[in-house]
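One chain comes next, on its own, written out as structure tokens in the form predicted alone.
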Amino acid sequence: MVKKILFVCLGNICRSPAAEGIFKQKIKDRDLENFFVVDSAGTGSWHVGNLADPRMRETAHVRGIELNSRSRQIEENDLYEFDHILVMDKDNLHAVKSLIKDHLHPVNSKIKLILSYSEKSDLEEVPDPYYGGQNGFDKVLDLLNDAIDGLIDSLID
């Protein structure tokens, strides 16, 4: 059966593309690409049509990683066709969970943070590198690297 995973940050333009971009090459690393469709999402419209972020692309693309797709803002009936939906943050979590209108299909256990399937990490938010320098950039991807490895694993199993 195919899983429907959905990644989500503020703008649709660092954080979420680069973990889209990430599950993408290691499902197809692993040769596990006809078991997933991946998306991303924000919860803002400021950039929607645009590609990521060019400093998140130049630094995912020195990873092997390549950042394609387009900016778009999460909708409500995302929540019912995704089966996971991994934001990067608590502010985003709470914006996801607010488009929540049909109480009847409960959503709530298929939204978490991505950095609870972390196994090296702390931390509980992926921080917003739009506003810092390149450390951040590495910062983000190194976290959404490891995340994603556990989240993976805990998919397939």
Given for the second form:
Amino acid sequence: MVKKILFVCLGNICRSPAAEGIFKQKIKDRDLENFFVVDSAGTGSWHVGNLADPRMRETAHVRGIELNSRSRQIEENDLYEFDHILVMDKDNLHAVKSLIKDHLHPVNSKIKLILSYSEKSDLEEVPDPYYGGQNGFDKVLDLLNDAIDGLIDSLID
Ligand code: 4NP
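We have the form predicted alone; now please give the form predicted together with 4-nitrophenyl phosphate.
In what comes next, the whole complex appears, and the chain from above leads the way.
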């Protein structure tokens, strides 16, 4: 059965588009594309309609990952539409959980910090690279690369 995966950050122009791009590249490489639907969204609306930040796109491109998504804001329906929602930090976690209005249909269990799937890093959150330098964008890709391997392994078990 197809599993629907949603990555979430604040602006949906840096971390979550990178996670979406890495996930798509990995399932393509592993010939698993037919088993997944993948998307990303932001908790904020400032960048809706925009491509990912040029710095994030270029850093991913150098590693052979193309980021083509357009920013959109997460909505309550996404919590019921997607099977797994992976957030970048605890602020995102709180913001996503605060969208839950229908407490008759609990969805808490499928909302997780993406780095809970990381085997190499002790960090709990993917640091926001937006106001920093190039190192921050490389760090985002390093952290996500490792965590998404763990995520895919857990999903195909
Ligand atoms: P993201 O990064 O949440 O990884 O997409 C950010 C992008 C934009 C802003 C903050 C974080 N901003 O304040 O506009």
